[in-house]
Amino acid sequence: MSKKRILSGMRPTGKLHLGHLAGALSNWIRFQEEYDCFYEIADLHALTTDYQNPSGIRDNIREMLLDFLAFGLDPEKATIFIQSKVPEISEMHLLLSMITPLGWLERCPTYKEQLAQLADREITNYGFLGYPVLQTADIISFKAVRVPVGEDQVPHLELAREIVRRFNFLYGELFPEPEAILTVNPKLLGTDGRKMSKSYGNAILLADTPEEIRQKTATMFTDPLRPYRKDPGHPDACPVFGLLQMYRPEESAAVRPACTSAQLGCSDCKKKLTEILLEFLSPYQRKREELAREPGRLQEILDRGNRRAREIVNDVLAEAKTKMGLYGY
């Protein structure tokens, strides 16, 4: 019996960072060994809120590649490819977009989140608004039938469900309805004490050489309720605490009443958490850099997922526009 098959991907805006790690890029090395697997490197949705600066994206998808890499997605496991060199996604997206009522993308509730979020930025574009149908053609290219996503993700995933279940009403079955596959997300606190993320600039990246992890780790916030040495802490408000207990949670276990009871200082936490970020980061890091002096390989595995990915989309791309009454095959 053949695999099933998932697709997802990332957009290329910048090097990963733990959060990605605990996120997505863990549970993707374990589908690689249960599923046929997708992985697109999403530029053209990089463009979505980078495209009055672009020049950033074209390195980004090699440091992302090397972070897959590394970490250990493996190009004879999973097929990791370039959204933009599979212009037939780009077609199916089109199509989509004839048959998506307007409503059902303004009503999508990461929309006005993010347009809130970004407000520093003109977004008020199709391109923008059109995520959701683009996020579609993705899924349905490859006719995935589950995918990986978080919660936040959702509605997105439920929004391609309906554009799914729209075309295959108007025109004949021909597309799975994707289902998800509820990843956990540890939510993993940044250095100031938000979510980590790229666009806070308080992530520790998984590239970070240790000086700039020292650095990092040694101006983390911690504890917001302990002023002073002599409080009792509380762990679970502590990103320094979350981020050992990700990492080394038997450790965590034995530090947790060492801090409510005033026994351990904070910035004895932060020596605890460099020391096991640096122990645990290292060994990816030397792949990293022997992958890097391997730029012809890195390309290979590229095009090799690039023509691979175009194949398959290609002849479902020409299913759905004979469906439409357009020349397929």
Second form
Amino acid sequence: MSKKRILSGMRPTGKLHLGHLAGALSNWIRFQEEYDCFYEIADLHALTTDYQNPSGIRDNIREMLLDFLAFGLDPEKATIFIQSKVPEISEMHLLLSMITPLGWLERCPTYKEQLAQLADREITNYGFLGYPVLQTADIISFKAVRVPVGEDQVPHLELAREIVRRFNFLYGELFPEPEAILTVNPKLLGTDGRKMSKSYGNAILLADTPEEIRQKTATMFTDPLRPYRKDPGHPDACPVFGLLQMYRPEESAAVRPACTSAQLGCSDCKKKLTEILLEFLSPYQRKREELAREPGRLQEILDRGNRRAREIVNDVLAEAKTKMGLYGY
RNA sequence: AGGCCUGUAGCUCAAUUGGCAGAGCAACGGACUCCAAAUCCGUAGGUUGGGGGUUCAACUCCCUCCGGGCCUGCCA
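Please could you give me the other form, the form predicted together with the RNA, since above is the form predicted on its own?
Whole complex next, starting from this chain.
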């Protein structure tokens, strides 16, 4: 009885932060016990928005891999690979592009949203529009049946299912329709009170030094309705409390009344949070430093992952091409 | 390939007939706060895309190269 296969990916756009850990990486680590996991470092997807300075992508791949391994992704259990090192995925993407109607892509909420949000950058490109098609290629190249996604990625998975149905209808049954594993994305707030995100510059990185963590927590946004020490606080609107709650649920239960009754001040709370974060992160960071000293081992992990991924994708691509009448000339 | 527009601080944009390169936001520092935010005060930030030319003097005019946008044409 073989395990169900999962595919998930992350774009190497920088070092990971607490939000990545809570929203994605911790799930990845959990899933590797239960599923046959393929975790993709999506450098081609990174290129859709960062094509103007691609030099950083290379460094980011290494940083991301260090974060993965330090926090417990196990290359013995899961396959970690680089998207562009499995070129058959790109070929699959090309095949899918032939049967994907433009309207499906233009209707994508993420497309419209990102277009408006990143208006300063030039992303009115072909590759950007086709982003979800490449995602579909990722998934079906492995015949993955489960895809862990956050709420915002659900439309993409639905698109993938539509493309799969279209392919199977046109050329004959081949791909399973991937199902979402809806992962609850705990809403982690960044240092400015907005959603923690690299592009907002409000993230606490998994690899931040103690000094950086101290500096970031010290300048963190707090309840603006509590200008004075004696005022009652509103913990649910406070990102400091949000993080406390995430990393020390039992302690935060005691902090809540102390905050609302003005017994505990914000700077006390920040001190507490700083200590908790330092304590939480330091073992991983030690592990990370050890790993960083072994570039040969990192390379070996990637080589092996790429090879394993490629073996599978190669077969699936051959099947797809046969179905589409591209073999046997 | 041709036509039109465009390039100024990290970002968005000003600068009179050719006359000392500026503002807002962001950043940093200070005041205020238990911190932070907001607010107030202050600081820093530039080879005006590159090179050449005209001029006493060029962001401004001319030539050229590089980058970007819109339109037309051509091929599929």
